[in-house]
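Heads up, the chain below is alone and in the form predicted on its own; it's given as structure tokens.
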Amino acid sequence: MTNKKGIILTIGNELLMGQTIDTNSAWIARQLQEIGIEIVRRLSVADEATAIFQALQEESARADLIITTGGLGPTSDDITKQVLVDFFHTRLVLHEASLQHVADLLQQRDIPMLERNRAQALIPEGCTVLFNRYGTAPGLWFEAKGRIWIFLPGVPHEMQYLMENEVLPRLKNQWPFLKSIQHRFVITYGQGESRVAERLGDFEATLPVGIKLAYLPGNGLLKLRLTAIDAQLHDSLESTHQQLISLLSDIVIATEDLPYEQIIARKLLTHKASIGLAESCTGGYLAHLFTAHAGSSAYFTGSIVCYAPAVKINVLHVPADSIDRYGIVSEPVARAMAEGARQLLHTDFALAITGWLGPDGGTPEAPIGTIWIAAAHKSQILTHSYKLRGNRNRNLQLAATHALHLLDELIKSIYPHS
């Protein structure tokens, strides 16, 4: 059986306005694309009816499954259900089990019932109701002539939870027979995409039929991507994944698809070591990034924000002559925070970061985009400086991919055989 195509269609103002970023799409193709629908389109439309009922008229002539997000709720602008009766030739109806969910979410939350939150059980007649556990807008399914619509609430975790208990197992029984889409990557730090992809040129060229290669970069970090649609190349894929990782083994700091900061935090894992951070132009962008993973407590102590000379000097112990002779953006003054935070947190390792992200501040010695990074154990600390860039968010992303490769090697270092 081929590949059934897939579409996802975000429904919101407020998208299309920017106020809100779509990661909704960004999770259900994932999830798609592990059960073998490839996403062909994905877009965003207005909260106004003939942008929706255009919409899906358009897109369901183009995909044998058509998800969207949003539209579903109490207020005015939510005007999904009604296009869909439209839509579909049919009309809303009351659905008992869904008034009920909604009377009981109220009263748990000791909400008075209004006739708006009644209006979240009126349903599009001939649909499959797909139970909410966390909202009360339910999901929607509805099957004609091959093709299935399914129309979820906007908010990320009522979605998700409809997506795992409801739809990914409904698709996997409708569509049992799906090609498994296969993916396998190498992260690389170091080299841009036009450098990596002429080192790849007699690779690419020999690629098996069937497997593709796609360069993803971002933040400093270079994702290169394998896939191959067909179970049956499993084994050309997977020892084409080892040849990619040999001909960049100089570059390669990971063969999965994970964040650099879970990357790090298995190896710190391994060793049963602990990790604290000094942030002065990152303001605790670190700290986030490692604490953002469930688990992180096992190896995360702290991290002391130095923004202001102060904060270094008399909680990080940095030599105030350090700072007046070299700069508050230089290599003593990111080595002295390191062994600071090293030694106040009780850490193995620490990583200390100092610099202008803009657009403003520089000095002549460190001019605007200069960073210092300091990463310390007990025996060795590494020190090195960067000029970036970009503007101050850019620039933030960057510091923060440079302060994990930085830390990376000094534990590469700390340990040469794991």
Contents of the next structure:
Number of protein chains: 2
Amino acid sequence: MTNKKGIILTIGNELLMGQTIDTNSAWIARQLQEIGIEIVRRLSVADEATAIFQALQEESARADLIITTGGLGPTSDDITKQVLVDFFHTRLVLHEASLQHVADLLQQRDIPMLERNRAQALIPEGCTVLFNRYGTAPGLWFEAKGRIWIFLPGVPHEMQYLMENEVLPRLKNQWPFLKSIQHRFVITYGQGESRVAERLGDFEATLPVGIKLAYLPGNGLLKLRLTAIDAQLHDSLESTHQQLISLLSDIVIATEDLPYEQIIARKLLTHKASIGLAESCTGGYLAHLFTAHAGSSAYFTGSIVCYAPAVKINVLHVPADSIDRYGIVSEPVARAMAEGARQLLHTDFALAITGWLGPDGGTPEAPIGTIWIAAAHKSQILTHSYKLRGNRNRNLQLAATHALHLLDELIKSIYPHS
Amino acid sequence: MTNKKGIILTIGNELLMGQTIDTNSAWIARQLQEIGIEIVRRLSVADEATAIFQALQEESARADLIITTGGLGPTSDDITKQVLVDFFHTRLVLHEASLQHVADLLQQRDIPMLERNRAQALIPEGCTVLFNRYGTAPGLWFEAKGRIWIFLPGVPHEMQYLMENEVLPRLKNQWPFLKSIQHRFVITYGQGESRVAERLGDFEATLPVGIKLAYLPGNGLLKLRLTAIDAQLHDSLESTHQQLISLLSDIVIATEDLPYEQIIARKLLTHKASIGLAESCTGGYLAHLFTAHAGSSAYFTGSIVCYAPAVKINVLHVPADSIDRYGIVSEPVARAMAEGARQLLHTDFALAITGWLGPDGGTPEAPIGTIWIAAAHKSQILTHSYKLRGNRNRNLQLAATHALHLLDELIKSIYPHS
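Switch over from the form predicted on its own to the form predicted together with another copy of the chain, please.
Expanding to the full complex; the earlier chain stays at the top.
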């Protein structure tokens, strides 16, 4: 059975002006793929009736599903509903349940009901209303001749609630024969895209028809993605994945699509080990990576963000003398930071980093881009330095990846048989 | 003089599959606007020759500039150049300077030159080659009948280098008469979109023709954007902005488009004051917000990320008794964390936060979503609690905003005349 094709249409001047980064599209695409809908185009247009109408008209001819976000709010730049009235040749009618929900929400928040809030319960006649638990703008679902159009608010957590609770269950019900598009991943560290592609020349040449390989470099890692759109290829996808893993075994860090900190978190959980950090140049970013995930308190204890040298000395007990002799970005300082954090935070592992990410800073011995990392366990300590060549933000991402990799190496060394 | 219209076309299956969030489009849009090019559509298509060719054909008719990223790399899924040969009726020729650059880059990185790297110096005949300092894929610039097409690699820091050093200077040179599209911003805290829109009813009704107002809610703040596309309206934009500021003076936190931590950073710099943090539930995120910006070492000292209760007690000297009596998420604990951080980090200000962001945790007294914040100065301490209703990630963003707001209030109280 062939899959359905979908198009994501996002509405909003802020997207075209670059003031908002469109994270909704990626999230929606992943959900739709899970249920076997392949996104073939993604389009953003302005908050203008003509642009929206024209986009709906043109894109409708290209896909089975058009899913749209934005322009359903209570303010004057929210004009999507008026366009829908024209596009679907209908009219706005008051939807009592939605009005009641708006009233309840506002009462909960102790906000008076305004005419513009009441207007959010005006719904194009003939569509299905999708309940928006977290907001005053309901989702809208239209169907005609086997094609489906869905309109959702652009606020991410409202859109996500609607997708999970209203849209996906209805789509699965509507198109029960769909099989999900399957992916397999291999994440590698330490070799560039060209080098890996060269190693995979024969592998690519003999890939089964219908299985595709993509190279997705990012943050100092290279992610390889195998995709099978046809459900009949799933067995073959499995063996192709295994083949890829063994071809790259020397550089593989993960065989599924997880952020690096989650890969490490799993290992720490397996061994009931804890981690603490001492962060200078990453300034809390590594701690944020770990704590962004629910359940991190099971292994993550804390981080001493020691941006100022005095904090390194006073809190982590890095010898002032080491800083003077070797510089603030040096192996002895990284090592002392890791040891200090491990003892202060009472953890099994500690990871420390000091560096110059730019644009300011740097010394003759440790120019901008230099980082020193130390990973400590009571029985062993590893250190490593890198020279980074990007701007501040890219260097931060790379520094985090290199730090996690050194920690990963230490964990492998401490627990060699897992 | 009317402005030029641009379209951003991003190529890559990873964008449609939602595995990569498209940050390039927003960045490019902001740069182009600065020089007076209005983005009218943003489109993403797959790594498929037909899809790319068709998109080029259709979008070319709609704009003066088509700017494209992706598909120029060294691997087999990079097929953009082959499509260009067909689209522009040309052929690939070897570009010696690009080949030399590829050779130099690889040598620097101690990587052997491969045939696929050499192929990156094959350029469609008739286009202008844009030098890519950071990568092996050059940018490509085509012109015909007053219309411009630009093709850039999708790797963000390479794309950014090419935009800043090659594309923008050439566009300004090509279209010297363009005037930048002007925006003015007001950022508010504490009232929702509907409420603010209600307050601005008369203001909106009397906005000068050609000036638009947009409501951009996010992270617990509401950003209001005024836009004048026509350069002749810039004076009028200025006075409209002033009017908006005074209408909302009770809730305005900033009158330009800056992240909240940068607004606070400026105030700290003005008063030569320093800040330190004690973060439990935000887990390093607040520290990351401050340190993501260059120059933060002038005011930011460090953060004690005290995820585990023991770290609160051992490092920050929060009384264990307070935790037992009032709970880990309570006013006395937040207060002791702030005082502990201020003393340990020797800062003028300290900001502390403890809370349950979900999905785990919570107690009868402090259910999931409860946060307690304390902002401390030697002469004064402010505390505040909030109940958040989102998922973990949204609660993190909201917690950070509320924490920064409490710090902002304290700074205003300490320095009332600035």
